[in-house]
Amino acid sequence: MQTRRDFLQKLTSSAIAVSLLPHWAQACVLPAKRYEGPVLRVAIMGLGSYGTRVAEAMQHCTRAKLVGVISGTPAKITAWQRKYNIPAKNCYNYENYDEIRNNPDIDAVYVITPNALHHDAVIRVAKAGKHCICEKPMTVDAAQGQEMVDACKKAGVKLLVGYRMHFEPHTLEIIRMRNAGEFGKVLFFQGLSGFIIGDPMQWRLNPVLSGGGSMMDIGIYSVNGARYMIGEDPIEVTAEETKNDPVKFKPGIDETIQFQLGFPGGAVASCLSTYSLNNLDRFFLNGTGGFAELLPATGYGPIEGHTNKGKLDQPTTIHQAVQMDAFAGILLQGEQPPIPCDGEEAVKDLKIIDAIYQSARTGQKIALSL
């Protein structure tokens, strides 16, 4: 007899699998099939809140498996060993993880540490001969990002970045509709990304670790979203910063930034990134023949959307599980993602963010060459 738990597990597996299907097949929920291909064996570096979220999501993966950890906290390593059945030989700290080069049971390392630590970690992992997955933003500026890309190319390994929304079904359906011309000529995008940040002592409010404030944390969703929703790279940017709490948001930590992007096809994007307002997670795309809205657009929970043709009814997925299964296909089988998610893609976002900060600082329009 099929138990409720069995049913829910199969339902979840089907939902995850559907989001990886070609666009024309996404509306059809197919029975889950047993996966018999290669499995990506992953070690997570950084066992904080998001590392934990990824680890939990990976329990639903069919093509990727959590097999190792890297942490500076021995107690966390012990707890993860017990919870996820990780062998001691696959556990490392921040001093010895270069030894991962001698471990054939690990294919890739997912770096989920504070932003400013990504650069050195990815380069060390690459030199150890392992594929690199890095949480976004990939690092604190475009120059460091390019160094990471170059290091991975030199080492002959691949570099992917945790752009989970690039595999989200509602997002992909809007992109399919745009590519099919269903919105006519796209002329406008709005991205609102923000929340009220809590603990003033957390690393995200430390410029040495974060490399910036809301823009580096939540604003990057609107930066990247403007590009994949419009389907072009911007050629210019203007920006303005507002800071109402200079005590909490010290120098180097932006509180709120409004920025505008100009695109070669004539479209414009108007976006807001903030650490001081909740209920800001909305993408809106408008063209001469229709529109699309995602609300919420990038949160961890269910994404919801509608267009001028009605409500979107794509399946709800576990974003990180879908991402990791897709990454397995990219790294092990050469599959092509629906939207680029490699290091070069991340460098483009970092160039835009660099320009946003420059414009906010100088008051000038900044030309972009991506």
Contents of the next structure:
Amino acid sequence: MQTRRDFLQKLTSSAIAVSLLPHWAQACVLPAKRYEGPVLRVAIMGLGSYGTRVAEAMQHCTRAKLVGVISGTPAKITAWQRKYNIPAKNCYNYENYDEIRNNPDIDAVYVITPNALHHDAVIRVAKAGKHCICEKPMTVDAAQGQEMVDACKKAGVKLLVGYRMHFEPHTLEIIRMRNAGEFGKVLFFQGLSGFIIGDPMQWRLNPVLSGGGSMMDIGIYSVNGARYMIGEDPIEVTAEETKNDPVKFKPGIDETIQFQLGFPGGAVASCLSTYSLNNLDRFFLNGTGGFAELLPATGYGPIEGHTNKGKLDQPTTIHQAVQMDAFAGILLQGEQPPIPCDGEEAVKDLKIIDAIYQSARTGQKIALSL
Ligand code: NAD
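Since the structure above is the form predicted on its own, I would like to see how the form predicted in complex with ligand NAD looks, so please show that one next.
In what comes next, the whole complex appears, and the chain from above leads the way.
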């Protein structure tokens, strides 16, 4: 992980690129400018590996601040309190966190627990009257996702999903070029997403907690990426599953899935999601007038990209810090993200994943209406 000094040096060397960023991103990467607007006060639920990364990244935020925790492990709460100066009144466990409704010092809860626990947690947070930020996948199927969206609407709170690549400068530059017609008519996307998963006892390999295998965890990047790289929602899906290790990958846990998406403008996406290959993280977009490649495309960074015109010169950012500053603008000041990242958007991804599983199971092409 890069240090703050590395980060700032990279930024200084790409000051021009930074000045081209939208203002919500500049607010994060230009620390010299004092920020005096409203600050989003966030409690993190689930102090595991990604929760820890988000907390570290938030130390670089200007518009969002970590102020509370929800955890089932008292020792972790104590450690986080010390590390991040969190007062005892902002600490909750999984039994009592509904009481957060009486806490005026917390604006939003960021749910970073295993996938199958997101649904109930978001609904409880919404009922407690707090904005919800939820990790991907938002939950394990589209029907549950819609219930989460409906619960947040009913409670009058917003629901955002941790799609950190929606704020990543190389990604946004490719989208800008595509919108400007620089690749001609876009007709093809390839998304490759995978890593070799370790410990067979972890929750990611337990269908009750994960809701699925590589598709839910890493393949979702290609699903979501196909949509923002092509700039349309797919209308049909086909998929095929390969399982080489049925002991490690039990029923309900996909090891490898290949899937194809058809788009209304005539483009196709061809994607691979797997738990059995490392360093698999590449997006490739091709149009009649040019191409764009992101390699790596969705890792924590640095992201690298090039097009038929040459290498992309965009700043390296701390994804979670930029995301959280942007979320503060969305939640507190009604700002619009460059690519939608709300609950409705996540339901679309879940509908595609539902269709991918259905197609892999039945061998049928599945029509989609998103
Ligand atoms: P993790 O196992 O490291 O952490 C999960 C946390 O949830 C732990 O602190 C654990 O104690 C807690 N937890 C609460 N109830 C639990 C239960 N019943 N069983 C197991 N753990 C329980 O997992 P992680 O890697 O931090 O992933 C958490 C979420 O974040 C997942 O939805 C994952 O997809 C997402 N994630 C997103 C990114 C990203 O880049 N956006 C990266 C990694 C993980």
